[in-house]
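Just the one chain here, the form predicted on its own, laid out as C-alpha cells.
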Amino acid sequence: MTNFPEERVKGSAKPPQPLWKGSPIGIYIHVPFCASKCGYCDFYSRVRQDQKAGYLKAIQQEIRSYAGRGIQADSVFFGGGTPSILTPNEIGEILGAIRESFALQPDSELTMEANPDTVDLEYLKAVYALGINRLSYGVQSAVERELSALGRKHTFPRAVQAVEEARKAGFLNLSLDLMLGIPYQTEGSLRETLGAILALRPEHLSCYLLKIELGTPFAKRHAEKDCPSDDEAADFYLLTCQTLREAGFGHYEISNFARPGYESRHNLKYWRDTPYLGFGPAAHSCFGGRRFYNPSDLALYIEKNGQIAETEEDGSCGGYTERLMLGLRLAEGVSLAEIASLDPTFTPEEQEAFRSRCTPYIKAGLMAETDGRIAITEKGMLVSNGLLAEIL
C-alpha cells in the first residue's frame, strides 16, 4: 500500500484519500548541509557533509510516498542550509522524484538558494538545465568589514561575479538577500550596500533586519553591542523601502521587495495560506487542512527513510485567524469578505470585532482599511509583530 501522509503523521490512522482535487500545491526542499555555519544562523544546518548519502535516499523516499494522487505542483523551493553544496547531479535526483510523484506545471518556479562561493559558471549551467529557474543568492551586505561580521565566506566581488554568472547561465530571475542592523552597519554603509546591489539589476530583494536568536554564537558573545541601535535599525528599514520603491520595485511583503511579475510565488503561498508540503529534517508542511512537520534531527529522518511526520500542536491550517495573521504581512492585505467566504466561523459578529481592534491602529497610520481590504502600512510593518499579537 502506498505510504501516504495521512498515515505517517503520528496520532493519524486515516485510510488513503482519494486523488488531489485541490489547486497546485507548493514544495519545500530543506537542504541540511553549509560548508560553515554563520555566527547569527539559528536555522537547522550542519557543517559535517557524511550523511548527505543518506539524506539524499532518504529524501527521495518521502518525497515518493505521495506518488499516485495526482497532486499538482507550480513551485519548487530548494532552501537550506546551502542547497548550492549539493551537485548537480544530486539536484537533479530530488527533481527526478518530484516529478515522478507529483504532477510539476510547465511554468512552474524553481528555485535554489545558493552562497556566492559555492557556485561557478558551469555549476549554474547544469542546474539551470535541470530546470531550477529562479536563483536566490545570500548576499547581505556589499561592504567587507559587514561581510567578515557576520561570517560570511565571500566577498562583494565574488557576489558580483557570481551574478554575472547567473546571467550567462540563462537566469532570467534573480533574487538576492540583504541584512540591516547587522554589526558595523552605518547609514553610509546601508546607501553603499543598496547601490551597489541595484547596479546588479536583480529582479527580487529580501531584506532582514537582523534579530539575534537565543543559542546562537552571536547571542552568547553578545554581538549586539556591535550593531545598531533599534532606532536605527528602523530608520534602515525605511530608508531600504524608500530606495527600493523609487528604484521601481514593490514593497510587496514585510521583508520582501519585487520588480513588477517577479514576486516570488512559491513564498506567496505560504502568506495567502495555501496548500505546500515540506520535505527534508526540519521542513513544515500545510496540506490537507493540517500542519505538520519533520523533526530536526537528521539522523532519525536518515534511520526512518524520511517517515518522522509529527502533527504540530494545533494541527489544523486554514482558519480566519491564521488567514489574518499570514495575509497581514502583504502589502495587499486582507479582505475580511474573502476570508469569511473560505471559513464560514468568521462570522460578521467576529469581522466586526477585527475591525475595531483595528481602528486605533488605522488612526495611527500603522494600518489602512481601502475598499474592502485592511493592511499594515510601511511604517507598521517596523512593529508587525507586536501590532498581530494585539490585534488577533
The other form holds:
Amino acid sequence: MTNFPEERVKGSAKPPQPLWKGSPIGIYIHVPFCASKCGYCDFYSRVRQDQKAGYLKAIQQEIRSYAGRGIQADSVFFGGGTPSILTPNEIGEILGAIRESFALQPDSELTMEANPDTVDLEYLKAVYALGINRLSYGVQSAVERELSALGRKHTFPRAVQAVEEARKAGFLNLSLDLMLGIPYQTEGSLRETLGAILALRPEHLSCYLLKIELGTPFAKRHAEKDCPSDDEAADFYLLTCQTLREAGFGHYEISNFARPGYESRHNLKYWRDTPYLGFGPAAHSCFGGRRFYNPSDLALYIEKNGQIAETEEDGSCGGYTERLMLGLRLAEGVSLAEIASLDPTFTPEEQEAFRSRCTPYIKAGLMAETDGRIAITEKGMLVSNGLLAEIL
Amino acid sequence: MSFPMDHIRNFCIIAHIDHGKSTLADRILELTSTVAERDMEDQLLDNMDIERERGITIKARAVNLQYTAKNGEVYEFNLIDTPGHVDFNYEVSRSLAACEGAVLVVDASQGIEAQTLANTYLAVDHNLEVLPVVNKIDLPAADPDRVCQEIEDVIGLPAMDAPRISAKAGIGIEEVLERIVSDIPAPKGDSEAPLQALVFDSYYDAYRGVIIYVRIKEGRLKKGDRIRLMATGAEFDVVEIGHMGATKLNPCDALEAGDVGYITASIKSIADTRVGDTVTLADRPAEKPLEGYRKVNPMVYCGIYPADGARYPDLREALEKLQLNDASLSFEPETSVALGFGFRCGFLGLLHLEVIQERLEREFNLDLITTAPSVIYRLTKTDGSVIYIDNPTNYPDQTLIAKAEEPYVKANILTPVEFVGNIMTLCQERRGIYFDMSYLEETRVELHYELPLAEIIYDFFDALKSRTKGYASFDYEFKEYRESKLVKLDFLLNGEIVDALSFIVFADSAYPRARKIAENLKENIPRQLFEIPIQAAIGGKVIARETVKALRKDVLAKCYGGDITRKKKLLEKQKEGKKRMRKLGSVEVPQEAFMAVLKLDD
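Having seen the form predicted on its own, the form predicted in complex with the partner chain:
Below is the whole assembly, all chains and molecules, this chain first.
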C-alpha cells in the first residue's frame, strides 16, 4: 500500500514520514447509516442501507492506506449516524483493519455510539468481546413527549433496559447523551430527566443545547415555537451544570461531564488540538499538521475506495488562534505559555494583547484566570460564540 | 431653425405629486414626434432612477419641441419640467420665471391638493397664464365636473372648458397642445437690448463642464461671446449654445430674446452658475440683473458617516460629485467621537436629505450612518453674541444662553373634512399654532398652521399620512425665528455619552421624547455579553432609562466528529457580523439604532 496521507491531501509536497514519532492519535469511524432521521439532526447519514457492503470495503481500504508506518493510536470512536446499525461482525472487520494498520495501545479507549432501540444483550456482549469498552447512548430525555417530538424511536424504559444490558455485558464506562432546550421541555421535566438519568449511574454525560440547524426538518416546521426561550434554555443549562456537579460530575467541556478519570480521551484530542484521523464519508482529520476531510458523499466514497480526502479551506492546524478557540471549550482552559511553546508566532506581545482583551470578561465573571491558565466559566460558556469573537 | 417670437411658447407643467405631470410631458413629446418611439421610455424627463421610482421630479428639465398646429403653422414649444416638491420651491420659482404659461394638471378623482395650490399661487405670482387640465378621466373614480368646479371655486380660474384628458391613455393631448398655442402668450423681449438671460438650471457634464439652462429675456447670445454671471461675477467664453432636444443637445448659432436654450463655456464649478442668476455680455452688460435671485440656504442639517470608517474618502468624493449637480447641497467635514470622520450636510428639506442619502447609497454603493436631522437654531449668548447651531454637539452650556430661537414655518394642509380632528391633534402634539381653516368645498378643508420646523423634519409627513389614510397633503414655507425653550438631550450607552445620538429638543417635549427614543434604542441594540444601560440625560440629569439585557445563550454545543472547520467558520461569521456594527466604548451598535431617534410616532 503506497497511499500515504500526505498524498491524499491536495497540494501537499511533504515526503511520507517512515516512522511515527508523535503521541498516540485518535481514530474516528463515521458510520453514515440510521434507521430513521431525527428532525433536529444535520449530521451526515443515510436511511438506505444497500450501500453498506460498499461502505465497509471502502472504509477498510481507507484505513489500510495508513498501514506500515507504525502510527500509534490510543482511542477509537465509532460515531454516526448510528454505529449500532452495523453487526458485530462488521464492527469487527473495521476494528481488524485498524489493528492491522495502527499500533493500537493496550489501554486504548474504544467508544461506540448506540441507540437504545438498536441493541440487545447479545449484541452488546459481542461488541464488548471485540474490545469496545465504552458505550455512548443517545438517551436525550426521560420524558416521552420530548422523545417523540425529537423523533427518537426508543422509549425511556427501553433506555433504562439498554443501560442494564450494557452493565451485564461488562461495560464499565457508559456515557449518556441528553438534550437541553428541546420542544416541550420545562424546568420540571428537566429535573425529572436529570433525576432519572443519574439513577442509571453513568460514568459520563454529554448535555447538548439544541441548536436548530438550517435545512433540518426542525427548522422547516419552526420547531422553535415549541422550544423554551433562549433565556430559559440558558437557565436549564446552568441547572444541569449545578445538578451534575452536586452528583459528583466534573464539568470538563462545554457540553461534557464526567466522574473523575472518565473524561472522554477521544474527544479531548479535539479540544487539545492533538492529531486524529477520521475515516468514512464526512469524517474530519487533523494529522501531519494539516486538516482534511472526506466529502459528505457515500456513493463517491465507495466509488473511489475511500480515497476522496480534501484539504480544509484553512488547512493548517496547530496555530495559536485555533488552540485558544478549542482549548477554551475546556474547563481546564488554556495556558498561554504552553501554547506559545507550541506556536512561536504567539509572541509575548500577542499574549499580552489577548490577555487584555480577556480582562473585561474576567471582571464580568464570564472568564477566569487561575494558576496561569485562562478559562471560560459556566456562565461564559453559554455565550462562548460571542465571547470568542471578542477575544480572538 | 429660428422661430419668430410670436411662434414660440414657453411653458411648464405644474401639479401635485402623482397627478400625472411627467406622463403628460411624455405624451407631448410623443405627439410632437420629438422622440422616436423606440427611444421612448416612461417618464423621459425624469432622468434619475430615484425620480422614476418615487414618481417625483428633483431637477428641472427642459426640452425644445416643434408642433404643427391645426392652423397649419409650426410652433416652437419649450417645455420646462419643474421639481414637484416643496423642498425645491426656489428652483420651481426660477423655472416658472422662464415661462409665460403653466399647464396645471389636476387629478380628476383627487382634485386640488396642497401642492396644486402652492404651485398655482407661485405661477400666478409670476404672472403666468395658467391653463388647467383635468387628467386621469379614464379612472373609475374620476369626477371631472366636480374637479372643474373646484378649480373655479378654490383657485378662481375658469375651468369649465379645461381639456379633460388621460395622459396615460393618450386621450385629449392634442387639445392641450392647441390650447397652449391659443392661450399661452408668446414671449416678449428686445433682441437688440443688452443681454439678460435667466439661469433656471445647470448641471455638470464630465466632458463639457457645467451646462447652463437659460431663458433669454432680452438681447442675443452668440457662440464665442464672453459672458458674465451677474451675481457671482464669474466670466466665461461661450463654447457652444443651442436647444435642448429630448435625447440630445442641438447646437445653434444664436439664441435670441424669447428663446430657451443651453450654454457651455468650460465652466468647472456649478457654484459659479447659481440658479436664478442673470447671464449678460461682459462687453455690453445689462444695467441690472433680472429680479428674484437669491442664494438658497439649507434648512435641515445632519451628519453623514460611512458605516465603514475606511470609506471616508469615498464619501467625500461622492458628495463632491453630487454637489456638481446640486448647488443647494452643502457639506463640511466633522468628527464624532462615536462615528469617527464624516460630514455635516445641509439640505433644503427632508426630501432633499432622503434623496441625497439614497443616491449616495445607490449610485456610490456606500453604507451610511445618518444622524438625526437638525434645524438651525439661533442662540443669543449671555455676552450678547449670536450664534447659529446646526449640530447638537456644538450646543453651548445652558447657562451661557440668554435667548434661544428656532425656525417656524407656515404650513398649509389640505384634507377631507373627516380628518380635521386627527390633524389638529397631530399639529398640537407638534407644537403647532392654529391660524385658520377654510372650506374648499363641502368635504374638503384647508388648514393653516404655524409649526416649528424641527417638529416636521422627523416624521411629520408619515404621521400625517397615517392619520389621514394618506388623503391629506401638506406644504410649508419658512416664516421666521421665534423664541423657544430648548434643551440638549444626550444619550448614554453603558454610561458613556454617544455624541451622534444627541439632539436639541423643545424643553417640554424632552421627557416623552427621551423615553420613546430610549425604548427605540433598546429595540435596535442587540443583546450583548454585558447588560447595557441606556440613559437619556439633560445636562448631568438622567431623565429616562432602559436596559438591554445581557445575552444568555450563544454557544456551539457540539463539534461533531472533530469538525473544527465548522467552528472556525462560525467564528469568522461572528466577527464579520461585528464589522457591520459600530463599537461605541464596549457597546456594539447597529446602523439602525442611529435612525431610532427619528421614529417618534407609533
